[in-house]
Amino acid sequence: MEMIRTGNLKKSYMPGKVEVKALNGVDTSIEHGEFVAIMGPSGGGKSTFLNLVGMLDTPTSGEIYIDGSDVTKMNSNTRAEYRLKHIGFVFQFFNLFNELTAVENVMFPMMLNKQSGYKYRAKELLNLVGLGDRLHHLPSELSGGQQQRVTIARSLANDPKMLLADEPTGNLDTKSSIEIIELFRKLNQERGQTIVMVTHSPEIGGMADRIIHFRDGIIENL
């Protein structure tokens, strides 16, 4: 069953007088429970595709279906609510609240979503990512790899249908990068978590189940 399907997806920008076509007709499908890497040269449309699928931006034209729902027809409020409840994000920059502890950072989206038992679930998720002994540490007291694990735990807080990761190892050393991707594989294999990850690294991309190559705003057939 499809988790993501796009039809003739296009996105253009007008930074000046010349139109820039970031995506130029992308048709693709990603199944439930897949771990997919999005690769290609800079400017190829990788992050634009992720932002559109993650409902952080809207397409110029085309269709996006998430778990059977046409999200391009949703209004802004419905999109925001859907995104909070069903999509988890992991970025290159950890975007943690520096004044909050690890467990408080993970609790935050659950509090926004008015979940009950959020403190227990936050602890559970930090245990899942191997940080059960770092619950009350501030981000400044954690390594880069540990901060990204907190981010991953937070992204899972609302039990999302899919996890979108944009260069999740971009700020990490090789050892920490491998550990983060191994954690993704664990989440994918043991929990059936759908994961779509943008990366420049062939080594990191090769750890996914499948690679989709973007170039010049289209999917490149290799």
The other form holds:
Amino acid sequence: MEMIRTGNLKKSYMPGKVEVKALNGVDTSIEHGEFVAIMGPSGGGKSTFLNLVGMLDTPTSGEIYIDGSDVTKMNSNTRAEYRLKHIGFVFQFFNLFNELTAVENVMFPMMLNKQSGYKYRAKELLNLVGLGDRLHHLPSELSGGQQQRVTIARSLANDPKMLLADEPTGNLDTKSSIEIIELFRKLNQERGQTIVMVTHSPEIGGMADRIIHFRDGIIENL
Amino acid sequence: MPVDLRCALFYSRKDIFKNKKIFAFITLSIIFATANIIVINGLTDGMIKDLVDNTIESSSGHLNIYPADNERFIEGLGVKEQRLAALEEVEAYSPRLSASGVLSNKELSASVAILALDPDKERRTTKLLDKITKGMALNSNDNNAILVSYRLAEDLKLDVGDEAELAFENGKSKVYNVKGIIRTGAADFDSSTVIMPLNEANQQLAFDNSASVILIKLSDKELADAYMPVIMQVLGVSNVKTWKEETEYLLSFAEAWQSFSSIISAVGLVAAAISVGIIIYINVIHKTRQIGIMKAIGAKDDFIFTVFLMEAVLFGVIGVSIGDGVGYFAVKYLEAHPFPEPMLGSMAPRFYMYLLYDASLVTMLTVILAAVYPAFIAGRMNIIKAIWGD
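Follow the form predicted on its own with the form predicted in complex with its partner chain, if you could.
Everything in the complex follows now, all chains and molecules, and the chain you saw is the first one.
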């Protein structure tokens, strides 16, 4: 069953006077429970694709279906609500809220979603990512690998249908990178989480079920 | 509820306490703005109240009866006094006679306003005779004594116990003993007034128990407007003025002064508003990526707007609460340690509860308004630009 399907997906920007086609007709689908790596050279359209399927941006044209829903027709508020309930994000630069502790960072999306028992669940998630002993540390008191694990715990807060990760190991050393990917693998296998991960690293990409290559705004068939 | 206020409050609270120096800076500016409004308005209101009270206490009753048009004196004084004494709301009354004359001390002399009164009735009606700064007050039978206003005494080099010759407007003159020096705070009065007993003045001026005005003290000065028609009807008089009419010039001065103090308060408020607005704007700019992340994980525009507006509310609540306290204690301190003032002797602010309400409301609204624009900018931020700066 398809988790993500795109049809003739296009995205153009006008950073100056010349139009840049970031995506130029992408047709693809990703199944429920798949762990997919998106790879390709810089400027190939990987992050643009992730932003579009993550509903952070709107396409110039084309279709995006998430779990059967046409998300291109949703307004800004509906998209925000959908992201909150069904999509988890992990970014390259950890991007935690600096003024909140680890447990508060994980609680935050659940509070936003008006969930009850958020503190207990936040602790559970931090235990899951191996940070049960760092609950009340601020991001500045955690290592890069630990911060990224807090980000992953936060992305799981509302039990999303899919996790989107944009170069999640880009700022980590090899050991931490492998730990993060192993964590993704564990979530994928044990919780059936659909994971779409952009990476530059062939080693990291190789740990996914499938790799989709982007070049010049289209999917490259290797 | 469209926005989860609890969640917005949670983040706002964490955010404003993160940087203690910025928190202290913003809070201090709000504290000073609030306290400034309380002290300045307390001072203005206190000064106006002192001026009005002083005027009523020394030169006006709550109601004043004047002679009919084209008459110099009030006719039938005895009957009118009897009728006044029978009225329930009239606590006291004091007939006064005004005349002119020349007071001389050796080679020095000055034109004076003669104010003749019945000391016993005057004491029950006004506090004029309490304002003697040196010597003693008059008695009704002090036929050879006068009180002299302090500037007149200075001009004529008179002191208590000295003798001075008073020439009346009818040409008669008599030597009086200066029994006391009086200072009311009213410039006109203090510069050239001689006070003497009413009986003595009537006798010297050959008047038949006359008065130029009757001051009436009511049980409550706020009854003046309502009671004026009663007085007019019962006494059969047509020319009656309330204390408000008598102090109209003071009230218009007060109005002008209040406008001036409003400008001073507004300057403080604008300074606080600019501080809050700029700090929240800078905070929004510094937090661009975090705002992007917040939106990426599902926060709606109005939630982000609420977070930053809530920060202003928190700054406002904390700053205004402390500012109210600072303002209250500053006013209380100045009440106990008034400024010296040449006319009234001293000038001090007065504390009224409405000063707290007004200052709190105006400062809160200003601080919240100052945060609207940066909060709006935060709410409208584009996610992609906010996270990646593209």
